[in-house]
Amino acid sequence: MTLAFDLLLALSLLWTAWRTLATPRLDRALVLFIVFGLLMSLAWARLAAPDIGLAEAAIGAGLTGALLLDAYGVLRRRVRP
């Protein structure tokens, strides 16, 4: 059962990373980046490194994701008069 979960997690990481880089819409790419960070934190927890997983969730997905979404909001306001 754990092998199936690990395989599903690895495939989800690869798919999310590919979709993040291949999507033409910036807003969708930002959301996929946050999802990738959360999946990566779960992968670190599965690799018995919960401290790195927590740091990835807090900094990688949480803080960086919020900053990128805020920057995207500022860009949208500046582009549209």
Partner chain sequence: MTTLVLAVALFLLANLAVALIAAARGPTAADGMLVALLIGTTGTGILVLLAPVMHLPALVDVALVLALLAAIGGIAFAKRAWQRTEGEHD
The other form holds:
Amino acid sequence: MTLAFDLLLALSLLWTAWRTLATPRLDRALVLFIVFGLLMSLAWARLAAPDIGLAEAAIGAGLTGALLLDAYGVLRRRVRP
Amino acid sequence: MIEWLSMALLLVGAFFFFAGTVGLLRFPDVYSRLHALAKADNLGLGCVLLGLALQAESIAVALKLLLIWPLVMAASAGISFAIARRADRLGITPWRQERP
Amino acid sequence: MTTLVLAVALFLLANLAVALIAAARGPTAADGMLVALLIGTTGTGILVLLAPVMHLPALVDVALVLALLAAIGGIAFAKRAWQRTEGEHD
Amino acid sequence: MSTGFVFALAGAVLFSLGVAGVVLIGHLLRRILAFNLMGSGAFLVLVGLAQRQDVADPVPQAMVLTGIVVAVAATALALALVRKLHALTGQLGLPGDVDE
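Structure of the form predicted in complex with its partner chain, please, following the form predicted on its own?
What follows is the whole complex; the chain from before opens it.
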């Protein structure tokens, strides 16, 4: 059953990564990237590394997501004044 | 006894998560989907946390597990409010059943 | 007992995957945001269930951080980036 | 097929997906996303292959922990450069690229 769990988690990671690169709308791609980071922290939990899971959830998903969203908002406002 | 109660609570929690997913798949518009997810999933999480707290080895671990629940409820209430207000402001109209 | 906990965790992950696909394919931009709400609750549940299975009590702390950051990400997105010109429908 | 092997395999696929994204996509913000996905794939390979008989090796974990922080710093620098480029030239792609 652990194998099924790992395979399902790995498949959803790959699906999220693919959709992140392939979605036509940029804002949705950013949301999917944050979701990818949160799924990565689940994967770190499965790999028995809770410290990396914490860092990934806080820095990888939270901080990077906030930076990307901020840049997206600024660029968007500049395009349409 | 406590073992059985904990198992039953875990299964009930799984059922509520399933109900939330079915609601997400079946409901017609954003507001009702939001309602299904926020309500059913939080109840399911509460059941799962209670079930796990019953079999925790010490009272401190059980209290920590139960402390997650209000935090998650506050967080999902915040997200639901933000999404619903934003969707309303962007002009997404709520779904109504067409009358013949 | 451990088998049942793991089975519930697997079931929650399957729910998360299905709902993720459904929400990411949703018709309006708000549907994309439902994913943040979803992963805040379901991901927290999965981590809490994994903690006794893997004998790692620290995973409960990861669950706390995950719940918090899903909220922060969702609200930041709704406030900051999700702007649309009037009359545009997708 | 142990846990580490499954995630190492997924990491390899993720890495190639990220490389393809970095090479093929012209939009700079999306290229930064692909770069981050590539880094995550490399981290998964490192930690996944270092896990033998379900005992985690702490050295690659410490390295990956450092790597995550470095990736965030690199992303912040890249975003600042993209903003400056957009302010100066008004476009979101590099001059030599064909599409977009």
